[in-house]
Amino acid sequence: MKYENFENSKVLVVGGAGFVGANLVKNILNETKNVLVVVVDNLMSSEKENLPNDFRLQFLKGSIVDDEILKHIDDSFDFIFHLATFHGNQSSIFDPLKDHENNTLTTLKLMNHIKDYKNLKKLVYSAAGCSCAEKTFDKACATDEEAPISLVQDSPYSMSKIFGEFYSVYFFRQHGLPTVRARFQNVYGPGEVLGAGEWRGTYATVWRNVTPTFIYKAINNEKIPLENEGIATRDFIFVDDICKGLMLCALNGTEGDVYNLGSGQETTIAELAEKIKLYSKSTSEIEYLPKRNWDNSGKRFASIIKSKQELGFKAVINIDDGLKTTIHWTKNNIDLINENIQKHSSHMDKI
């Protein structure tokens, strides 16, 4: 893949200190010699230390909804990646108003602010595959980009991601804003720090995603929690692959259109747990828990035909190699992870 079109560019990454954002920043800097990357992040669920020390990087601490931050976002940017989010379903269920402020409102204020800019080549919005997939625990079919979107959603987070797609289409049609929607599947990989950022009122502040949670517990030989016998399936995509997909959305994506970024492979959560136990040489036991009452997005994976044909995108890291790499990173960064988990211990004790 060649990304020379990022040369001599100015790039904004909103939510750029987060797990995917920081990895995207590193990928852009690694692939491009002459580029300026500006990161906006309020560090609600991230740490500034995630970002590399590079003279081509500028960091603005704050939310994109803040007018003082928006003053810095002028018509000099070539590409914008909007990755800011109120991380996760559980957090949004606990505090839907906070989710609105950090998911829906961030998208609206950013797009409304830049709607008449002339220099911008592409704005890539991070959408969510979970919002569009059929809610089923029966056999899953690959969800393509034209699948109908149901009014029945599992969480405010899921709804916010759909609202973001609505605004992407609206601002493209009404103002010609060159938006491209990238529908994430389940991203995993190095750099996802459990407990990063501020306490957000729920255990999901620490145990935020299934893969890093399982890996951490397996490394420490703790019980691995498996809801509903792990029958749910997901499309797991390694973080470097999704970063390449985001870059391809910016360079090759059609304005106003949407693309799935996933592996196209279906893996059960039970299989994930067993793979992690195997590759971490763990003695962890599986702790079987009931189904989460809010989670009806049972089995799903994405069709990546359109992304391959139109973007030239294909995930190249298989789940086995990706998990081995992530386990290795986690072991090497266990002190950092423990430090971030520990800072929430007083809150966790009260739950």
Ligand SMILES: NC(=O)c1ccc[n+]([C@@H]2O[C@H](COP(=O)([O-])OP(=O)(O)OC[C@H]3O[C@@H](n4cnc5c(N)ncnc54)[C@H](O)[C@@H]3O)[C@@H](O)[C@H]2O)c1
The other form holds:
Amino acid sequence: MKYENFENSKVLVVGGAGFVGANLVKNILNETKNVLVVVVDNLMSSEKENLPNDFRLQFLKGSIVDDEILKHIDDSFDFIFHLATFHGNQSSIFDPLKDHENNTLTTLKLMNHIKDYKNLKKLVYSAAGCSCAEKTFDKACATDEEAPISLVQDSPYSMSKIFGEFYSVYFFRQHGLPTVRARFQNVYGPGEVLGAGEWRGTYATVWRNVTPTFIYKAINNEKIPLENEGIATRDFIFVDDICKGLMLCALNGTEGDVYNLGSGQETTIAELAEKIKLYSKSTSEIEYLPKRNWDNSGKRFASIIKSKQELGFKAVINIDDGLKTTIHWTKNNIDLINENIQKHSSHMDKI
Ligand SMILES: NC(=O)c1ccc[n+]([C@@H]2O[C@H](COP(=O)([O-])OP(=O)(O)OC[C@H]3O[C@@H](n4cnc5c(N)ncnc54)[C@H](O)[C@@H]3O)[C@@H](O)[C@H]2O)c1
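Hand over the structure of the form predicted together with the named molecule; the form predicted alone is what we had up.
To see the whole picture, the full complex is given below, headed by that same chain.
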């Protein structure tokens, strides 16, 4: 069955105060008149201020693994988006148990709790393209949904994302839970606040992703750190595009299936740095650093054929326009970002 939109529905977004989650909530509220959105988030890597003030939005602060929180998740939801994670690779290497609790266990407890629900039309799980891509620094091929997945993974985070896929498939096959897996490529855009949330044990609490890090450094004319000469490639997708893709997974996705959400375009990290320098009119120098010892995921991008054919999905924001918008947002929100970075200064000083 296909669904037209979210009109007259009740939507749960787990991890909904986060970067992608808060953007998704805003997209759903903007595009729907009559909808109730409930967000569950323990604010581990986000701030409540990410969420809009809207009478159609309810916020429950807490972990989805907590039984007291799960009591609120009854069989009245039409759609669930599960975006909670322990952000990200480096922090999961530092603290694999916290990753387990806030990444793997979130998926298991949520799906086990709702497995017999009858009203639910779709649960969309946020999987990660990085877990599935071939580990190569040679020429990459577009990774399609059927690509084999290796047991050799770079981090507990990456393993947890695959476990989330295992549980999505298992609960669909065993219990008929209508799961759809959305495999994200690298998302960037407005709303990703450096330093948001709690200290998670590594500098990646602040420098949480390559795009916001480079933009912040470029705006401040600080050195831009480029590991391994920036030869790695990623498939960058603007956050509004990923939100549209997630909504299409919920509305058009086939139960039990998986879809890549990416731009299908490969960009080197060195090109990303140059574009950001150019669009922010920065005088930053490039600081050349060695390859990160844990990161073997060299070159990768997604095949977008299946999501186009079956979901009607296509990323529409090109990287140049997306970066310009993100730079503009970062400049306008620099005080908020500085506040969140500052919050961790005592930890960062000790590293
Ligand atoms: N951003 C990307 O480039 C990217 C790429 C691939 C996959 N993903 C996946 O997309 C999802 C969203 O990513 P994001 O970039 O918005 O990250 P994020 O860190 O901004 O959002 C994750 C949210 O989950 C919340 N959370 C953590 N533990 C929780 C728990 N136990 N209960 C409830 N909430 C909890 C965090 O506080 C945060 O708000 C994640 O599952 C991530 O693995 C993201």
